[in-house]
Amino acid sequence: MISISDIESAYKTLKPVVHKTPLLSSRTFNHLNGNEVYFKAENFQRIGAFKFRGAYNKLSSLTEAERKRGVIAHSSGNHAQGVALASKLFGIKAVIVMPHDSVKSKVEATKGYGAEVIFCGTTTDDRERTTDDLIDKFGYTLIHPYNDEKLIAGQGTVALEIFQDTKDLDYLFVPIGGGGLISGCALAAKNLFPNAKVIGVETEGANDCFQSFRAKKIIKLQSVNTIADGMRTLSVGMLNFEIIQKYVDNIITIKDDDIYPMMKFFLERMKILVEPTGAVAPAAVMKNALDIRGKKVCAIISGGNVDPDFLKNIL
């Protein structure tokens, strides 16, 4: 298992390159919700998402040989997006399996990092098939969205900015899709924040690791459905579960109806704006899901990627 100075390395190493993203709060958010609410806005990071921070610390650790083959990921958009910028930052062939029904500006912007795309099935089970038959024939190096040490660590530097901006903090709450950001903030927030309770929230059509933790065992699901596309995986990793049983205090689910008055109110009161996945996180501190008043909060926003079209809808 990683520890606190995996994660104090990994933000020596992603200093020079990654944003320190803001923690943004609204007295109007305060004033309804009865908090001290804080915002770390990950939708300012390069890429428009945290999953730059994990992609460019894995990249980072590969052999000259391993540079020279190539690397392979699999993402339905935003870990795509991180492994294809730093693999442009380190000069390395990127090749990037994602479902046919991604996000077309996520798909775009891959692309324009310079990663080849190639399209499978919508599910997590089909992205792995594709990759690793890729990875046969090819001998790429595998760049997983969220089960890897180096890449947990990458994603855990995002709490320790959050505790270089505040030093006292009473729950920090996290999105789960694999693990990825939940498993490295947690770690990182335990240590740094020891009497902070780390919150998980799901979407309730995409909840395997709500039922994984009361479980106290990997369920991975048969299918999903929610909004939010980062959370379309159907289990989390074993590295990262074995961390989030260790760390997380509780799991907790929202309705994807709860996701749209938070991006609303994001894009009206605040002025920013925020992906579904994103969103997840922040809504269940507006719903109150844990019924908390006179607390100091905080809520990741993991990127801000939104297909122009969902938008609208939203709007």
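Since we're looking at a predicted model, the values are computed, not measured. Numbering follows the first chain given and starts at 1. Superpose the two forms; the largest set of C-alphas matching within 1.5 Å is the rigid core. First, how it differs from the form predicted together with another copy of the chain.
Core-superposed comparison between the two forms: the C-alpha position of V103 differs by no less than 2 Å. F119 shows a C-alpha shift of 2 Å or greater between the two forms [criterion: core-superposed Cα displacement of 2 Å].
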The other form holds:
Number of protein chains: 2
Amino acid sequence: MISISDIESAYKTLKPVVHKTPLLSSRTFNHLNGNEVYFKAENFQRIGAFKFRGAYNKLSSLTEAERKRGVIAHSSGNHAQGVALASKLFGIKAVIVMPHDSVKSKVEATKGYGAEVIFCGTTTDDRERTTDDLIDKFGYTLIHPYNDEKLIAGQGTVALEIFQDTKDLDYLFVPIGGGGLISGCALAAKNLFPNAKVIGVETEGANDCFQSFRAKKIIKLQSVNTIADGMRTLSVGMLNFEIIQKYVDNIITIKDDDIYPMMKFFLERMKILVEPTGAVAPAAVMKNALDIRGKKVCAIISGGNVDPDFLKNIL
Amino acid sequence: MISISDIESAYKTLKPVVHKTPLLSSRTFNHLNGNEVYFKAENFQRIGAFKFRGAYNKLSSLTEAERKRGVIAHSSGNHAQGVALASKLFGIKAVIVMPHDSVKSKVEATKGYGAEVIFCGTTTDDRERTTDDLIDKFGYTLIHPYNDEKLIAGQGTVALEIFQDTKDLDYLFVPIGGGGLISGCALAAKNLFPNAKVIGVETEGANDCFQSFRAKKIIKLQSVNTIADGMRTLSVGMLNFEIIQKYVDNIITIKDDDIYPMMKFFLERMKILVEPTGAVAPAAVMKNALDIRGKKVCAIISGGNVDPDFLKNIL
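With the form predicted alone in hand, show me what the form predicted together with another copy of the chain looks like.
What follows is the entire complex, opening with the chain shown before.
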């Protein structure tokens, strides 16, 4: 298992290239909520999400030979863009395998960072087969979206930056997809804010980690159903789950319907654009899922990449 | 005419109550634009626009007797909310005269800050008559939206904050409605950044100050036609124009159609919500209206209060 020093070391690597994202707050939100709440705005991160951190840290650790052969990732979302941008900065060839029905704007963004996009079918099997074939053929290194120590250490720098701006948190709310962000941040937080409770948040339609945490073993869902596209993983990774079991205090779920009012509040009152997955942890605070009052709370906004059509529907 | 010390004094008054808004930048924007560009994000100011600054500074200068009688303003936009919130913080009664066809969300926001809203007809005459009647009857103090020295000094604190974050600007782009923001900021900028050129920006459909600047006298339009609702004043104020003539280097215009791509870039790439008027100065930079390269440029985002329906249409 990685330690806080891996995260500190990742931060040394990342500091020159990441945005130090702000901790935002809203008087109105605090007044309505009854807590002192801060939002870590990773929607302002490069590529619009925290995923750039882990990808860049991972790529920084590759050997010269691996860099020459190039890297591959399968993702229809922010991981694709994170790997694409990090590869561009290192001058490494990146191949991204995406389902052929991916949102056009995400495909364009990934290509815009210079990655080669290879389309595949829409099932997990299609994606993995296409990726494996390309690895066999060209020797690319797979950049896993969450089950990787270098990646976890990179995502953990989010909590390191929170600590630079505020020292005494009572609660840290983190969204859970594959578990990369929460494993890195829980490990960092428990070292930096020993009194803070780390709370993972999922949507009910993708509650694999909620179930796994209670069962004390990884449970893999057959299918997921949620508007939070960053949470549509069937299970968390093994490396992630080890850390989650050790450092996370509780995992809770919210409904998809809790996401919309939070996204609207961010947009209309705080003037920031947050994607559905990015609003999940804040939404758990907004609905006061834990019934807390007078506490100092931080919720991580994981990203801000919203499809314009989706946004139109919310408005 | 006010001096830099009036603005510094306003900042002492405002510092405990305003948000110090960030200077934002985008690698992608800079790359496309060829300049080093910063956006002063007053869309993150309290009430969602710079207007709170001037209103609060003005109210801080009222006598005890004036405070007891209360204040009045006529506005369908951000000035209404600025006066409403400032009044609430001082415990002063505020009456806002609004056309009966005002956007519902702005009426609700104004009421939400505790102001009394009085509806009137839609013409300037209706608005002024209703306001004058109420002043005659109740002795309220009129808080003018731009033609007021205390107000101008308050708005000038925007430039003071820019100077706290960056010292050596080549250009400062400022939107012009009634002239409150640009007069305060031009005066401050010419003292703080003596080498910076201050450029005022209007839309073609509300180009009164553009015309006045060239004619060297205030020209009043018969009507305006622009989506930038904060620019729908028929002329700038006398106090504003004196300062503009002395300290502004040039005034340029853009088309309404230049506003949309800038708003979209802010939302989709920078994840922030900017209202049409707030995007006017940045849009002049985006289209490189002055054909500059390699310069350090700041454009002020005046506000972020967008009607959800309008936003839907843009998307």
